[in-house]
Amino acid sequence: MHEMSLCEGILQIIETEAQQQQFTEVKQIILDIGVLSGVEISALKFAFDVVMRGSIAEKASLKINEITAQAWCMQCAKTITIKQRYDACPDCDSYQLQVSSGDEMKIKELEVN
């Protein structure tokens, strides 16, 4: 389960501002989640609850957006919306996609005290 070691991760960003810019405790953490990502969310989201416990963390709540896949189409030139990889292009069925988003895991914001 690679969700764990996500949010490990996210608590080393969390701690390395929380030095920086002197909070101590964080109350709502907003992530960026795309579709092709490869996270499962509901195991990201027990993950959290684990690797929060006893952090300044501990008691925030997290919310997840979750991005929509959009791929630019190398034979139309087209920017289009897929749900998964290797899906063909709607307009031409050209299978040479190139994906632009839909792919990421980003810390959009933090609410901190």
The other form holds:
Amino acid sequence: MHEMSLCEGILQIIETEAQQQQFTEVKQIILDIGVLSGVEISALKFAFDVVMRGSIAEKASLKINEITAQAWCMQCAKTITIKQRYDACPDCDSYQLQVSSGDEMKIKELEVN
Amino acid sequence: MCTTCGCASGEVQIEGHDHHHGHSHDHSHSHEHGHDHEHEHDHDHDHDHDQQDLHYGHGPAHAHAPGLSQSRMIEIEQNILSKNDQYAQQNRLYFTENGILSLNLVSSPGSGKTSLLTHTINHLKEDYALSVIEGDQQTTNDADRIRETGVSAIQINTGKGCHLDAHMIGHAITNLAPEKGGIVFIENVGNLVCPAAFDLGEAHKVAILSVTEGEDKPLKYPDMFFAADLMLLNKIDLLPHLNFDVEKCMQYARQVNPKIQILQVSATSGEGMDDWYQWLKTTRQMKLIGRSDILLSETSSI
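The form predicted alone done, now the form predicted in complex with the partner chain:
In what comes next, the whole complex appears, and the chain from above leads the way.
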């Protein structure tokens, strides 16, 4: 349930960017959220509307790119796709995996006026 | 809002932290835009220009081609928690410069964190400079329990918040002023979900799991056990009365995080606690390699 804090973080970044890049309205926010990031997308969307109210991003729409999780299997020496942190390698059943993507939580792009 | 650092004070209360930052606001912006626009349109203005306003019409500014919208895309590529991570980095720098070992203790509510901590403090307080940052939604009960041991503690009440963040810790450190070469324990809010994502600038996250909770907790809350470097399996004195499979629990934890270290302890009976103290001493010693400034003053005082 820290989606509220995440949205506050998003707003902070937007407000800083608004000063630097001279814009007054945000039309769209594009986020990259990895499946391992622990972010509940529906909770994020709900918190987003609440947090953005009264801000320059009040009317902004939210687009979320869900990033799949990939890991490097040390036994097979190749990249595999996983769904959870505790997944084993589908080929060799090893848990010696180095997660390489899937924990992203970032603002990718803003469409602004 | 705290204007020094931009923190929304909200409902967060840090003992001894009242927002009196003495600083003045003198901003002087000089905006000089060197735009030279040559418009060759015929404008019919039927309103009065009382002042010399600049008026670019009501359409998109600077956009002269029809159909071209004023909106633009900006590449941000910034981590949502980047603000927190910046504060965490400052905290980490502070801890490193002062040779302080900082540990972020995370667990669900009722795992016995505070009892484990008071036992640890009583055992180590003669030899090390210890201090504690306590995080709870409300009350100063935990900080009071720590202070009874004679060690300095500060309570952070997160209000509606479900976790501590690096910025709160930054303020707490300022108020607490921990000693060089000491150990700072940060007892996070009892929650196995949110604190996993927030770096506080600590050296290690230590997850505490009690045997009354169920052995599959590492699988149910994988993010936390993945983020932790050490897991303390607490209350093992109760094992004879429970159907808790220790082996299975450790296997689940290693499944989520192959590198995690696991110690079995009981704060109440003292079983296994020596291993934990040993871990603390060794980890601190590792932090102080190359820090002759701190180590030398220690040997001279002993």
